Amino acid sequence: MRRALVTGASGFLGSYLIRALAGTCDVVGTYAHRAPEASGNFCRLDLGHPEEVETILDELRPEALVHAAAAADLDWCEREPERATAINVEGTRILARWAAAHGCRFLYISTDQVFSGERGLYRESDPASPICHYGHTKQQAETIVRAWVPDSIVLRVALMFGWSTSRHRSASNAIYENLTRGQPVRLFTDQYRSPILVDWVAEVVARLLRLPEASGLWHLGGDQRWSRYEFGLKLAASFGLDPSGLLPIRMAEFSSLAPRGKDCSLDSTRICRLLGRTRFSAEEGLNRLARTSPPRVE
């Protein structure tokens, strides 16, 4: 693999993907509006303009394409369903069609939001049942990718935590910064996810691209099924911060446009077996994060 293209390089995960792949091949990252601040080879790519996308792909001729770009704000997707569909569904169709025509390795980053959240610990064999428009667009995109590129990889990723290197603040950034400033943080006690360190997600993507047997659908999340509030408590403990600023609330107390699932945790047994791991420990990930330099809080 001589060249890889990463869409959404200015996003939270995208910046880590660029670093994980940089040592293995020539990497080009794309962005929609603002170029990443980090050094690297980047170009603007608007998924809403098919001809522009195809022109850039024809110029770059990547041998692997990691599609991490998406309109991922749940409430924005509810307000702007047509625009969200154009980016998340039709944009993905263009990329998948090009990859199929040029024999390009294709890895699509999907989400735990393709599930309703009624049960939790979802496996790859469980049927998708999204309840928000964002989830619907991601499910449609998954179907498109697997239809156009049968040997593609669809990776459903759980809630990621880590230091954000872009303007997109992660959940861990927000909790850490507010607690450090002595500001309260409201966190759900009845919404469950399976959080995973973003560094590990990027490392897994790099490994999967090198494994021809890794085609198909995979789930990737941490080993713990934690509520948002539990995650906040664990983060505070890892950093030795006073947890009294964490305010427990229930989902019914929070007003939002997009419906949110109560338990979208993922079962990552299959991918752990593939990669020769026993688990991705959420607590270990938080401890690893605590050993790195946090963002400057002003």
Ligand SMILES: NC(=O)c1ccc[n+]([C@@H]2O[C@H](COP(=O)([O-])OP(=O)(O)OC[C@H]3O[C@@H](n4cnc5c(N)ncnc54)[C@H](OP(=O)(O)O)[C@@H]3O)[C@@H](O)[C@H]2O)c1
Given for the second form:
Amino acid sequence: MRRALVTGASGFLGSYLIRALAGTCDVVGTYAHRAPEASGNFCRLDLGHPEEVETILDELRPEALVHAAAAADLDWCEREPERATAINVEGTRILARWAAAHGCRFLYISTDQVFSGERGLYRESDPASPICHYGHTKQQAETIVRAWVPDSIVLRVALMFGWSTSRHRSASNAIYENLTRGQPVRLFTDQYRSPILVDWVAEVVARLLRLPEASGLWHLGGDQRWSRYEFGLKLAASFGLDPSGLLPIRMAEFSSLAPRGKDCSLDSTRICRLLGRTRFSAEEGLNRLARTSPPRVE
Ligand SMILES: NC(=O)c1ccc[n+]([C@@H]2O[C@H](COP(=O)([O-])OP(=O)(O)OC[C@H]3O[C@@H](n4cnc5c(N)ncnc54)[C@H](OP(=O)(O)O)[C@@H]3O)[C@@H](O)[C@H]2O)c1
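Can I get the form predicted in complex with the named molecule as well, since the one above is the form predicted alone?
Whole complex next, starting from this chain.
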């Protein structure tokens, strides 16, 4: 693989993907609205404009395509369902069709939000059952990718934590920055996920692209099933921050547009076996994060 294209390179995960792939091949990253400030090779690609997308792909001719771009704000997707479908579903269709026609390796980043959250610890064999428009678009995109590119990789990722180096803030940035400023942070006690360090997700993507046997559907999350509130407590402890600013709330007390599943945690047994590791320890991920410089808080 000589050249890879990473869509959504200006996003939280995308910036880590660029770094993880940079040593292995030529990487071009895309953005839609604002070019990343980091050094690298970037071009503008708006999935809402299909004709431009094909022209850009024809020019760049990547041998691998990592599709991480998405309208990823659940409430925005609920408010703007047609635009969300155009970006997440139709945009993905164009990329998958191009990859199929040009023999390009395709890795699609999906989400734990394809599940209703009624049960938790979902396996790849469990049927998807999204309850919000974002989840529906991601599930539809998965189906399109697998139909157009049979040897594609579809990677469903759990909630990611880490410092965002892009203008898109991560949940961990928001918690850290608010607590450091002495501002309260409201976190759900009744919404469970299996958080994973974003660096590991990027490292796994780089490995999967090189494994021919990696084609298919995979779940990737941390080994703990934590509520958002528990995650906040763990993060505060890692950085020695006063946790009293963390305010436990229940989902019913919060008026959000998009319905959110109670427990969308993922079972990552299969991918751990494929990669020859026992688990992705959430505690170890937090320890690793604690050894990095946190964001500067003004
Ligand atoms: N964050 C999580 O915890 C999480 C969990 C599970 C799955 N995921 C999935 O992981 C992927 C990356 O998520 P993220 O949190 O890194 O997202 P993010 O920080 O919100 O970044 C979204 C990226 O998509 C790009 N984008 C938005 N609209 C676009 C359009 N119309 N055309 C082309 N690109 C567009 C953005 O470009 P601009 O910067 O130019 O706007 C940005 O690069 C997504 O597919 C998401 O569904 C995320």
